[in-house]
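Below, in structure tokens: the form predicted on its own, a single chain.
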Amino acid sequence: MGQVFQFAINGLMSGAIYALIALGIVAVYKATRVVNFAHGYVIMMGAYFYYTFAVLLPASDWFPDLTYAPDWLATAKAEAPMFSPAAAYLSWLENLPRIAFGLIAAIIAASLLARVIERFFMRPLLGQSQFAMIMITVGLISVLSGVKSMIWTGDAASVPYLAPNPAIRFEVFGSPVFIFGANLASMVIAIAIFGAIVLWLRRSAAGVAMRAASEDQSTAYSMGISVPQVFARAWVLAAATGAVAGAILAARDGISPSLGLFGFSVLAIVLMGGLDSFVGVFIAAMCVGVLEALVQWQLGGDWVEVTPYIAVLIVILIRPHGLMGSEEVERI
């Protein structure tokens, strides 16, 4: 029972950064009725922000010193225990300045990059078919790839965590179970996000600009809403959730440029959520977060990454909008 805890809990920490990079892609979607092919490499960007601006920088010589080191935390760090959780905590404390910076400069470069992309490449189809748009997103794989090539090299790294990570033990029901603090943590920040961002869209008028806009955009022109606002408020708050979401899997993973692909598992949970609630997705998110976790511990690691996939189909076979997406209905 306790490895199905620890597995379980592992399975919740994943699926609430699937829910967080989730709400990139319906927050998109809901305002264009566009699907961004692209937003796993807009996440990948905002994690090679992070650790541009976390570690490239502050390592220059030309740099300000990011490092918090007053004498009482030099003597803390050498009375405590190695591997203990004072040690994680402190190290993490003097890293502080530079975590913060990081995060703060990648969500602004996460945001600009997403001004961009909307400003160029999207408004100038504002009014055309949603399928050149579609296409649009798919090219943008492409054209994001090549900057991080240009940009950075390929080769992998790590980044700080977000979070101090003291390794928390305890037991459930007799067996030993055992969590990074850091993963603790992270879903804590992403559960957070996800339902402030939720709330903000559902009761504010940003909110209800996104959704008439993606209703009927001639419509909400006449009601006095900037479309193109509209949009460009849709990828900025993708981009920066994203530049978060990049952080954070950056700092359990490494940072390499295979964080890309993770857009396409969570586009396979958002098709099982519907790509029209935040609800759906986060309900998805956490499923496939558990599900995952326990087929790596039954079948072991190659079946992980097919399993959103396996999710999706069965699920769509029998709702095909999604667990709680709206059913649309067409009159001929």
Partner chain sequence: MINGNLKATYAADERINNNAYKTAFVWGFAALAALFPFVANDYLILIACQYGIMVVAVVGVNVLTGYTGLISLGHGGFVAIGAYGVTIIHAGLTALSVPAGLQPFIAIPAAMALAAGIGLLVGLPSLRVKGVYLAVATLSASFIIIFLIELDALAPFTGGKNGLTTADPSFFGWVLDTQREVYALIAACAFATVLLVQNLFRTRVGRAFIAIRERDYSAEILGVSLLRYKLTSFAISAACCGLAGALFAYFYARVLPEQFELLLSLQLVAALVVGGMGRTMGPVFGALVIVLAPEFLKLTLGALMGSTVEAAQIRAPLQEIFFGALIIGFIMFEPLGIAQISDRVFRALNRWPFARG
Contents of the next structure:
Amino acid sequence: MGQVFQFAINGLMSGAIYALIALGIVAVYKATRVVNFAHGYVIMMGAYFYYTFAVLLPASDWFPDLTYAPDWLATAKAEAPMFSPAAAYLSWLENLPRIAFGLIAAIIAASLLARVIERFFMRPLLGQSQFAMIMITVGLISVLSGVKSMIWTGDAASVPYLAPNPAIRFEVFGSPVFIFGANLASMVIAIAIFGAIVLWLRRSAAGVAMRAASEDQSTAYSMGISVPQVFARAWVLAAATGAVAGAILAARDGISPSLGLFGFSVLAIVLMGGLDSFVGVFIAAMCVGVLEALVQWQLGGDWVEVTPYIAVLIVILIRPHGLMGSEEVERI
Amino acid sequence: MINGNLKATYAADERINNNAYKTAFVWGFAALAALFPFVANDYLILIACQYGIMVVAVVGVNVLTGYTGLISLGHGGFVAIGAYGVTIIHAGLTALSVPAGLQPFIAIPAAMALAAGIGLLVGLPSLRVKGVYLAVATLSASFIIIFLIELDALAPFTGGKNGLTTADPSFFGWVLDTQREVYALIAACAFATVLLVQNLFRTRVGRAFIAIRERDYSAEILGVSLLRYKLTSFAISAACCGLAGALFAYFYARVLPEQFELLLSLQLVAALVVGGMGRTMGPVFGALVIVLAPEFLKLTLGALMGSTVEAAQIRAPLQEIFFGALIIGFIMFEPLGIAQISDRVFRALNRWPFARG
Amino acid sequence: MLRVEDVHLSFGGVKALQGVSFEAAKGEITGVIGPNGAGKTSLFNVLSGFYTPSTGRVIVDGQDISGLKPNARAELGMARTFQNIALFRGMSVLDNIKLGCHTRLNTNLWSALRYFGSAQKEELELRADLEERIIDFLEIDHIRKAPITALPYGLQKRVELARALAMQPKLLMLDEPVAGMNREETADMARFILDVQEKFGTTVLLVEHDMHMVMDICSRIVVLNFGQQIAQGTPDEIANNSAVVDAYLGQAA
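Switch from the form predicted on its own to the form predicted together with the partner chain and give that structure.
Zooming out: every chain and molecule, the one shown earlier first.
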């Protein structure tokens, strides 16, 4: 029983990150009716930006070290036993300037990237067929993946966690449960961002403009909504949340090009939940997270990578528009 | 009215090469392909074989994505099934002591049928969902196919991550054990595939595909069974990719799972977009660009940087960027692809000197 | 020929059709009229199988077709055109019309792959037949190779009629065939519809707003308002029916 709990909580923690990534795909879809196949690669870029600004730059000679190292911290760190929670908090505090700088810079850089993509590749196709725009994102997969390998030639590396990473141990029904603090914190961050953005889209004028643009671009345009601006906002939103998700993932799994492929499993999750339903996608993300954890437990780690794909095929066959997606009534 | 296209019978009007320059082009191409193995060096044979295999696979993607309008990002998976299918079937036939000279005649159709069967399975969601959902479904299917091939439990059959070695095919005792000989097989298959698939689109079957792409409900009203034709399209498409896979296995005599991953699926789509979706000549032109692009890059980099380590390092990423840029560039500036450009050229030739453009 | 029995259709809470029943006699032109939103197109969509009515039956030639898919209905000889033209825009006029013959042809996948032989024979016969029977008849020979997008609205409507006729339908359903046309084009279209009825003996069901045309060419008229059938009869009866006049002009205060 305790073991089930352990895997369930592991699943929820990775599910929350899925949800955060999915948010970007759904937001872009809601605003522009384009499914961004390259979202995983945008996230990969976000992760590499974080790696650059939090690790590579501070390590270079000409850039400030960006660590917070007053005397008391050094002494406290020396006194704290290895792998103790205190040591974890102290080392996080020491790295905090790097983490904050890296995260903010990564968000800015990813947003800039999104603006470039939107302005030069998406906007010229405004009003063209969806097919064309989807194909553009397919082309972007290749371009972003190539650009990444051009700039960052190094192998897999590790980056600092966003939150302190003490090991948390407790017992449930007599069996031990073990959680990394940073993963728990990431889950909280992911859910908070997800909730805040969904609320913002529901309540704010910008959110209404986005929904109007998704209904009918030309009508929205003629009603005075700047459709290009809505598009740009959606892309920036997706890239910014993607950068946070990328930083979390990079800290958890190490930084590597396979982050791009990760995006495809999130795409599967998005379709499972229903392309245009934030709630459905959130539920699907959590379900797949837990499902993956259970698969890992019962069938082994190999099967985890195909779990979302098998799940999406089954869900699409049973409910073609996902768990909570709206079925388009065909007008003839 | 300028048409340069005057016909006296319906039969003449229904011809495909309705223009002397097109006829000349097709026969010229065929003659070149036939003479090629006698004059080309090994390097050119290698390129030509890669090209032929690519053409067959892209024709398959064209049937589904170009003509029927169902986006697929997972056709690399069907190529994998063809390649592994033919390899494993060969091993099985040898075990059953079927004469070697007959084996390819069983193995190739069987591998195609296997790919078509799995295509039908993957196509099932297409009956209920359209567009993006289908693209993700096919993508998922291809990930699952590669995963199963690499799975340790199936390694006794598939060789797992180490891949398999394919036997040299023997046609009634003529063993194709050099690349130059396999070229003959590939060229014949490529021509046959392009021709047969082109024929489809002169009849009700192909028209039904196009109608589904254009407006599915309207097609249904006119009596086109969406179920039947979407699945048929999937099966034909997968069978072509299966054939490409079989040729691939014969040509390289070795199959590895990583050769069929996402990059291949993207290359197939890129070739189609570049060549022209829903056009007979689309795959023929597009595959040429996709096959020549890496060679072109290699030459350019070699000229600019010499054979340095850096040049070798940036070649792979550059190639990736180039494929992506091709898709994006053609979608933005010539969405109908090279086939459209060639159409313009042929039209201009036909009218010359009376009109241009 | 066509009998509609007590058809009800609703989308969620919206009742699009409430108890529509009428009969279209063989070889005659029956008109369906009503103000905007009366449920005319919904009725057509029920007839061609896009919407499944919650209750009621549709009977063609004595056969209950309520459960059939749209393509199966086409094979029974039901053809239709659409209110906002649903031609295949990426195909030429000729290919559009050929597609209309889909149900009449027999080429299967294998003969199609070969082409030469039975498929070619069938295609050439089809071409000759279409040229004589449809393209000449509807006077669209000058545009047969043109892409749909290059055609003006009136011609597109005519091509759509051609595509429906290619099927050699027993029942032809026309959804607003002259909407948005000028007088001359309307007169042309009315003449074509009458010709079709005379020449092929086709049963025609027609939804239209142009009252003059409906009154002129229909032998029976069914009037819908807010999903309810408020009258049916000959054009004269309808013109003098007070409920119909109320629906169109508004009730006298």
